[in-house]
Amino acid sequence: MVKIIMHGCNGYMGQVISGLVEKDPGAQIVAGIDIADNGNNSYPVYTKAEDCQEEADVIVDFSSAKAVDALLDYSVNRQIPVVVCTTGLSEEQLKKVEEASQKVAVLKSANMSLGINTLLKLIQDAAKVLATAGFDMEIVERHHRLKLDAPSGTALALADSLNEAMDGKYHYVFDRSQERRQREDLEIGISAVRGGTIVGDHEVIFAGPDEVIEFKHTAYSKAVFGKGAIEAAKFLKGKPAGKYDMSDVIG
């Protein structure tokens, strides 16, 4: 069984993961860390990380970018591997993730969904066949109206996966309305849709002469990210220092 410290336990995803872990015989949350303790958890909650001294195998983080620096210090100091699920980190923070991974196991991924990370592998195999044969590659992502960034980090990860399969020869086009020209061969178009309460929808399109192949992933609730985070925690237990991602979990 993996013993987890839930960082950001009283946030939306922290509560989702807490509920999932209660039904998972292979995991247990032994403590939580959050700036506010509403007292509704079945485990002790600390408002300061340094006050949390429970023995644990892994820390799972779903908090805010401003809390990640202190979290990484805590992880290194206590030598507890950490799954970093918080997005929107600055370049300086990403560098700190790299530095921390030299001292403790750190897993960070653009998307925690097992489905998305399987898709990242599948589209690479498809690109090697279809893009080589002249198929155009496009990505369309859809999210709720409150999402601030566009394109999504997952859309960029999908584009990077396609480009990696093609030896980095492609460039990205984000807004075709700004350029009146026909499509070039070595480009990946990325389009963003924002509206309603769409949790997350990503579509990878391979468009060739007289045929189209599409790969699509739809998240119907944020629970898919929580399930992936728990699987990542199980994977990271006992791992040596280093940087890991979800491809290691599903690999």
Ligand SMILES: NC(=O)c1ccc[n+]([C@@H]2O[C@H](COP(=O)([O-])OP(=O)(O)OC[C@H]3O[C@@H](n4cnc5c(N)ncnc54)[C@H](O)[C@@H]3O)[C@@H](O)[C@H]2O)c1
Second form
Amino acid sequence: MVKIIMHGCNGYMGQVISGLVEKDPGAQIVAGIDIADNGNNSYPVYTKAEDCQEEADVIVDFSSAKAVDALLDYSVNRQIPVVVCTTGLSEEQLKKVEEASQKVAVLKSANMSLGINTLLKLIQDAAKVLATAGFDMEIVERHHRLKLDAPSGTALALADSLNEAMDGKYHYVFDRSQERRQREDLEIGISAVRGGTIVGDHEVIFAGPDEVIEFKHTAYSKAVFGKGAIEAAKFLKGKPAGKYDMSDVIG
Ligand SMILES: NC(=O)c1ccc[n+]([C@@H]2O[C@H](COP(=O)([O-])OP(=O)(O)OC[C@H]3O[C@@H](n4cnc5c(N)ncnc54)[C@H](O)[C@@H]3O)[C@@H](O)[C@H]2O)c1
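Alternative state: the form predicted in complex with the named molecule, after the form predicted on its own:
Expanding to the full complex; the earlier chain stays at the top.
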């Protein structure tokens, strides 16, 4: 049983995780931390982290980048491992994550879905065979109409994973409308589609002479991130100081 402090407990993801944990005999939220509290949780909620002194195995964080510095200090001071899921951290904050990970276990991932993290591994094997044989690699991502950034951080992570498998020889092309030219060998094209309420689709296409292989991940709800975060918390319980990511959870 992993005992969790839920940081950002009253946000969208905090509530998703609260619902998932209620049905999971292997996890329990012992306390929540959030700047706003409506009193509607089955566990105590603290508006100041320092007031939260419950015994816990892991902190799970889905809050705001502004909250992450204080979160890391809290995690180090209390020696409780932390799963950092909040995105949009500055370079300085990423450095602080590194520093904290020398004193306590820190797992950080921009995409907590087990499916995407498995895909990141699978496409490396595919790239080594197919890109080496001359297949072109393209990524297409689709998200809801409210998403501000394009391409998605996950599409970039997929491209980085492909490129890493190919010893970093490739470069990325985001917009083919500006130049009239044929495709080059060592490029990974990344295209973004925005519309409706699509939670998140990512396709990795290997297009070769006369055959095409496609890998596709579809997120039907944000619960996939919550499930991954709970798996990460179970994994991180009792781990020594160090920096971890979802590839460690998948094994
Ligand atoms: N890694 C992933 O897979 C993944 C998936 C979904 C969302 N996210 C990220 O998680 C974060 C939260 O997402 P969300 O949709 O739940 O957002 P949200 O805005 O619904 O919830 C954030 C919560 O954090 C609370 N909060 C803000 N400042 C705080 C502070 N100083 N201390 C404690 N709590 C504080 C807010 O009051 C709010 O309840 C975002 O950065 C989002 O991009 C990551």
